[in-house]
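Only one chain is included here, represented as structure tokens and corresponding to the form predicted alone.
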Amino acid sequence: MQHRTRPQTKARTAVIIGGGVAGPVAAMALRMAGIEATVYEAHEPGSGSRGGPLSVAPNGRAALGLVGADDILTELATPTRRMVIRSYTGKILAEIPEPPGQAPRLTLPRGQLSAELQRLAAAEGIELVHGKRFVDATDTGRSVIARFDDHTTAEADVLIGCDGIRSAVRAVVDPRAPGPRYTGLVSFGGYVDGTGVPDTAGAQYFMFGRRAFFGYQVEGDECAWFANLPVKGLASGGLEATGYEHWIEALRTAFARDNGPALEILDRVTPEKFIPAHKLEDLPHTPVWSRGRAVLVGDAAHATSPSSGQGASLAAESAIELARCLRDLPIDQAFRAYHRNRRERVERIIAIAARTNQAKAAGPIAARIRDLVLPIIMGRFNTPERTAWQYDYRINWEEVA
């Protein structure tokens, strides 16, 4: 991106690069802002997945309360009130309830989650075009023009990258920007129907297995599901060219001599309803967030893996806090600002995600030291006090910048 220096002053309109959370959050904030933005979305409505199941944290609920988005959320989803960790013999290891005085977490599809963001923010008159695959930008000093694979453009005093991890965005930010980090896991998960699985009451249950990490949560006939697979040497390509067949029999091997109802939930997948495999990634450090009029916000900027439970309220949290700083400040002083309040805090739930994704990939001895250990760590670290932190996290709309 060609960046000419000049003197900015505050944003007026907006170019937004994804429709995903941080997208149309960062839009319907804008708005309250008193700027006008413009979504534009690679991909058609409806050409994406249902997708696995997302969870909602409290702190996440109460940042899309501000853009109006919590309430149709809850007519949706699944509460989450309570979460259970299991070890591969049925041992609890820990159990873990709703933080005390908050609104409880929320489960709900992936796509669903995106495609309500979506139709909220139309509802309110902001543009979302699809079919709009970004290619780069230019910095004019007095705007920002993004050209797409089209070779059409779109201008505006700011472009804002919602892009997710692997933003294009980002690599026209900083041509230097690390790269997503493997895991080392891969990641199934879907809905399935009719598994004779109890209802689980409101609680997400969780196993360690001896060979992989599986977590579920039924309500009524309804099972939301999902596992991580340790796979190590992960070959460029390797995930698109093995399908259904190899990977369901993966993890029913994966989790056939565990005390669990994993392989009654798997037996219910069909190749229809088995969301395509995807390696757990994160990324721990993005040195540059924003260059002249472009920013990134959500997983562009700050990924954190799925096993924080906060990737989508973090993405929130961002496009609201850069929203904020917008309608207060001049545009290179608002980026400078909004870096400044987010980077702690999403990289340190990023670190603990990481720290998580260990032990889900953990060898045979060092699964038997998790599970000694694991209930004096979660009794004694996560205690509504030490995690308030997290989920008590609000953004004050009202207090300046």
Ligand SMILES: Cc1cc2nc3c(=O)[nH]c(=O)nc-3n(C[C@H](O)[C@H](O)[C@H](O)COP(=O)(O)OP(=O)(O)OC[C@H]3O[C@@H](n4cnc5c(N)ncnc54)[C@H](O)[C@@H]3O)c2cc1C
Second form
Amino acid sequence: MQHRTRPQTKARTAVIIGGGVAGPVAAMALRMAGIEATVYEAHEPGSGSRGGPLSVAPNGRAALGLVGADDILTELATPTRRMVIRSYTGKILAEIPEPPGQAPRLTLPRGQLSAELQRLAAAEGIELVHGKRFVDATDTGRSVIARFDDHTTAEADVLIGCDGIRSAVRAVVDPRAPGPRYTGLVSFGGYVDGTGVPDTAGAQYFMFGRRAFFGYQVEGDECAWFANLPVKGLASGGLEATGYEHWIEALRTAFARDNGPALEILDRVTPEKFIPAHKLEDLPHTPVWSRGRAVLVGDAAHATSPSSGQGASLAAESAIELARCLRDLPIDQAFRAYHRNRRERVERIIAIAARTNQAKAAGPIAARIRDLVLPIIMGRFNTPERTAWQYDYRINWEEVA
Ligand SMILES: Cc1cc2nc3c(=O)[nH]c(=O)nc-3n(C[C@H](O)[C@H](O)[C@H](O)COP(=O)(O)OP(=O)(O)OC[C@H]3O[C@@H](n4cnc5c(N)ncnc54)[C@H](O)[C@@H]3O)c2cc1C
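For comparison with the form predicted alone, kindly provide the form predicted together with the ligand.
Every chain and every other molecule in the complex is listed next, the one we just looked at coming first.
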């Protein structure tokens, strides 16, 4: 992208690439800031699967609440009031009660979160254009022109890349930007019923198995589950060749000797209910978040692996913080302030998730040490006081950036 002059004016219009979480939230927050945005999404509406379970943390709920999305999610999602972590023997390693004074985490299908945010943005009159895959952009010095793979274009004062961990806008901002890092884990998950596993009464259970990590929550008859399986040698692709039969067998083998309901739950996963495996990846450090009139938000700038349970929450926070900065500052200053205000927080959470991934992929000796040490660490560090910086975080929308 060419960049001739430094933009010094405030933005009035925005082209947003990506309609996942950050995109619709940014569009709604920008509207509150008096900036008109159009969202361009590569996929057609409803073309994705419902998705496996995703949890929105209290800080993410607060961010979504600023754009009026929290009430809708509360109606749709399952509250997670308590978390229980066990070892493969069934021994409880840690119990994390609902933080006092906090709204509970909300768990809902990943695809449903995006669909609801898109619906809410559209209801507010924000234009969402589907089937538009961004490929490139030109900074004219006075505006930015985005180009799509159908040879159409869109022009605005700023280009906001909310296009996820494999962002195409990132290459426009910095052609040398690092790409996603494979964590060594492959993730599975979905929703099944009829498992026979009793309602967990608002608790989510996690198990460090002998060979893999398992999580589930049952509400009524419906069970939300996920599993993280260590798989070596996937750094450069390789998931596409394997499907349901292969992975279900791999998961059944991994959990065969563990004490917990993983096998009963996996028994209910049919080929129709099987959601293709995801390589768990993160983006620990993206050195450049903006250039000229283009900026990155959400996973495009700072993807944490799902082990933090914070990716969507951080995407929503960043989208709102960017809108706040663009509301109050000329474009280049706004981008700098946004970067300054967000970087430390997101990178700290990404690093914590990376350590959790190591614990999930521990070998037999490391696993024994983990199971001895984890209760001590959780008791000391997973207190409401120690985790307040993550969950109590609030963007002060009223404050001038
Ligand atoms: C298996 C799994 C489990 C997860 N669990 C959790 C969890 O429990 N809690 C949590 O907070 N987070 C979780 N996450 C992470 C969370 O999904 C992301 O952090 C969050 O969705 C990031 O939002 P985003 O808007 O930045 O990106 P995305 O939600 O990825 O949205 C990007 C959008 O951009 C579109 N797009 C991509 N390229 C283009 C292009 N060239 N042109 C136009 N559009 C494009 C995509 O189609 C997509 O709709 C999980 C992720 C995975 C993979």
